[in-house]
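One chain comes next, on its own, written out as structure tokens in the form predicted alone.
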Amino acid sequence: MTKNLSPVALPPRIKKVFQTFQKEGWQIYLVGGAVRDLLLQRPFHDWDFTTNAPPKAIQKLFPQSFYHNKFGTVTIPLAKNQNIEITPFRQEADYHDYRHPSKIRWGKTLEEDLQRRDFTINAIALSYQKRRVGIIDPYEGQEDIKKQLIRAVKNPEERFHEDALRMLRAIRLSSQLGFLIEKNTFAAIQKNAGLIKKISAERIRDELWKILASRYPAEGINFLRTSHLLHYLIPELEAAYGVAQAKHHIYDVWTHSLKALASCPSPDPLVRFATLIHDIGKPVTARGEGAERTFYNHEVVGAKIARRLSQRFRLSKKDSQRLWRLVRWHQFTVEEHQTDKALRRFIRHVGKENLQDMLLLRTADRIGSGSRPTSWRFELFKKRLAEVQKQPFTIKDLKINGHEVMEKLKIPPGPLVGKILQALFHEVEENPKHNQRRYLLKQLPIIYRQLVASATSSKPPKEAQP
């Protein structure tokens, strides 16, 4: 069970925290995540510790640690924004809520320990004594990252019993690894899927999250249908699957959708939400079949469902309205003869600050279709969208503000200021070159009469008093 490992190599302050311990004579090991990582030789940064010795010793041999939770984990600062973190052997039983363990005791063993981790690649220990790195595996792990499999640990129906997320966290160790999922843990996940709905909205998209974020997220969303998880997470995603697009279209809108999410260059997950989502209106607004098959709207559909899903997932407002431009405004045109004016309006649609992402969002499209990156239109477009960008996009922008409006105008704050700097952005907006302080200066008597004279034009006759 016990195997020596020279390979490994241990950071000085990691060997430290064995040695502080095994001088007070507590058995410690290395487990969980940082062992698999490391011997996948992978980059980490959390560092996850058992022992035998109870918390308040942990925090004696350690007195800058906090401890203040219930699963008996200690927490030992490190360095900037990197910690280390010790729990005590610990038994668990009677997951009332598929999530939580109801009774929390310490264990006697390591191996009691290692028994109630999630999959066999997590429950591997390392050990280091005498400077010689040793590894305990008592369910194979090892051999099961060799043979890139996520297996779980003993029986897998009881353990997704335990915590309905270790199905979705299955998923995420597969698409982060390019491992497959073992065919008895699969099919575990295939019958219990329905417990996925035990799980709180914010550890479902922080797993989600890290999904999209992976090194083969299409794999992944995929692993999800064919699971049966994605039915109760994203219904609309699912319902994508095998509706056919118009003749231009060589792939479904499910396969186009993997497709553009496999090929999404921003690491951001969630512009790659997005990328995904961009036609989940598509199945809702099919209309014909073959060549004459339409999606009219599909874009308008799309984001009332992101709107939808940012409230399921617990998104915050900026996330969500992020969410929701991209997926509005994903069906914008590239055609060359556009007016600087529908360029700008294209912007103030999607937000400045949203503007890089919704390229990256098309280039995926693009791609996602089986069309190359982009076209000498494509990039044309871009080099106009910066070109605009340098022209005022708002009021704000003018070279006037209220301020000057009213000392110039003698009028007092009102509606009457505001409409005035409208006309003013109104006329710059159709000439650039209108934006001079001096000639908007000039222009605000002309402006304020035309607005006066169109109220005035504008009101009821009075009746008649008698």
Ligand code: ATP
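Between two forms, the rigid core is the largest collection of C-alphas that superpose within 1.5 Å. All of these numbers come straight from a predicted model, not from anything done at the bench. Positions refer to the first chain, counted from 1. First, how it differs from the form predicted together with this ligand.
- Positional change of residue 449 between the two forms reaches 2 Å or more at the C-alpha, relative to the superposed core.
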Given for the second form:
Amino acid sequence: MTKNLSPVALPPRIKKVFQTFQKEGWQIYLVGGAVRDLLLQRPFHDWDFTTNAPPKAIQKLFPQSFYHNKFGTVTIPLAKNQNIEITPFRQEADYHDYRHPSKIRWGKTLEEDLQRRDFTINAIALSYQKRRVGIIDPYEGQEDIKKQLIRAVKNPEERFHEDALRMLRAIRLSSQLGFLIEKNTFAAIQKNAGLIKKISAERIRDELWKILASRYPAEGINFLRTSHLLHYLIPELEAAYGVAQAKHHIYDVWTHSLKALASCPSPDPLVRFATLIHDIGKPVTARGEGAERTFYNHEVVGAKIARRLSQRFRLSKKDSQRLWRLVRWHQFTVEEHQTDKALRRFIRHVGKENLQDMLLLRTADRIGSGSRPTSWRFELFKKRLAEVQKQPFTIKDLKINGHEVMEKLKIPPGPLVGKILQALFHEVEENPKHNQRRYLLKQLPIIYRQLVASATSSKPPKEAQP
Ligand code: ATP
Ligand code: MG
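For comparison with the form predicted alone, provide the form predicted together with this ligand.
After this comes the whole thing, all chains and molecules, with the earlier chain placed first.
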């Protein structure tokens, strides 16, 4: 079953691991993603080994290693973000909840260990003995690497019943590697897609994020739909399929969303997710047909859905805020006659820290609509955004402060002081030249009188943010 494979070059540090085990009479193999990626000549981070040595014996061989999980994996740090992970042979059996084997059983042989792995391309082992590299490949993973296919090890339905996350892993691997999913494996996903509901939100999010960050994210999302997984993960996005737009749009909402994702210049999965769902409010806000079709307020409705998705996938508070803002404010205009004040309001809404991401989303949105990546208006808009950010911007930049307001008007501390500063700020925003102490002090009594006079009129409530 073994054969020479000269193109695989192993670093000295890795050869040393093989030798250290073999000196003590243990079996040792490189397995999983490392072997797959070596054969594909792709970069990877973790070197996964499997052995017949128990964890205690492994630790003895590598005093600098640590071991703290129920799978018996011993980790040896190699470099930043790079580990050697050694796990004793395992076999898995008795799944009852579609995600965890009820009991992990140690295996006696490499063959047992390989047959519990998910896909043939992940079930190849590599040996190194007497300066020779050998490959053990009982499920013909190398053939599938050649054919660029993701195929389940043995019966796909059984494998997905054991662990439903494998369905999502299939699509993730497919979008990272640019491989297709083998026919029977894909049919088994379609048939069992509903089992994905058994999987924890965090594990789903990790895979979804890997799909988004991958080389072929749009193909991945398309496979999520055709495999029916999307129906259980993000039905709100599935609803965009076939939703026509008004005449000047060449694509329906689904096609546009995928094309935008495919063109997103940001590598950040969150920005890519925002790009994918920026129009997710359209299916519910669509009114009228043909050229008359409108989607009023779709960005407001979309932002609400974004918040729901943040909860569903347990995003951090920071990421939910970013997602909400990117979706809520994606519908901005780059019209050249806008005032500086309008531009500042836009920056305040989006948040300075998200501005670059918002512009990248717009670039993707444009390409995804069949337009050029930019226009003279868009370029001018970017230039003006940079310029207005150099001018006074927050209340703190005003040339007078709250103490001076209280002193000059002889009023006590309270909300009124803030309101007065806010009013001054708006004035300076309109005209930055007005940010001078003397001018602002002169304005104080006028603004004070105006505010007291209008104190009885009520304001509309503000839209809630997450
Ligand atoms: P990457 O590290 O790029 O995410 P990988 O293939 O190395 O890809 P890991 O999650 O690191 O994926 O898993 C290492 C190996 O363990 C896989 O190649 C596969 O052989 C096996 N494996 C991982 N998850 C599962 C699973 N849910 N079911 C069966 N085997 C699995
Ligand atoms: Mg790995």
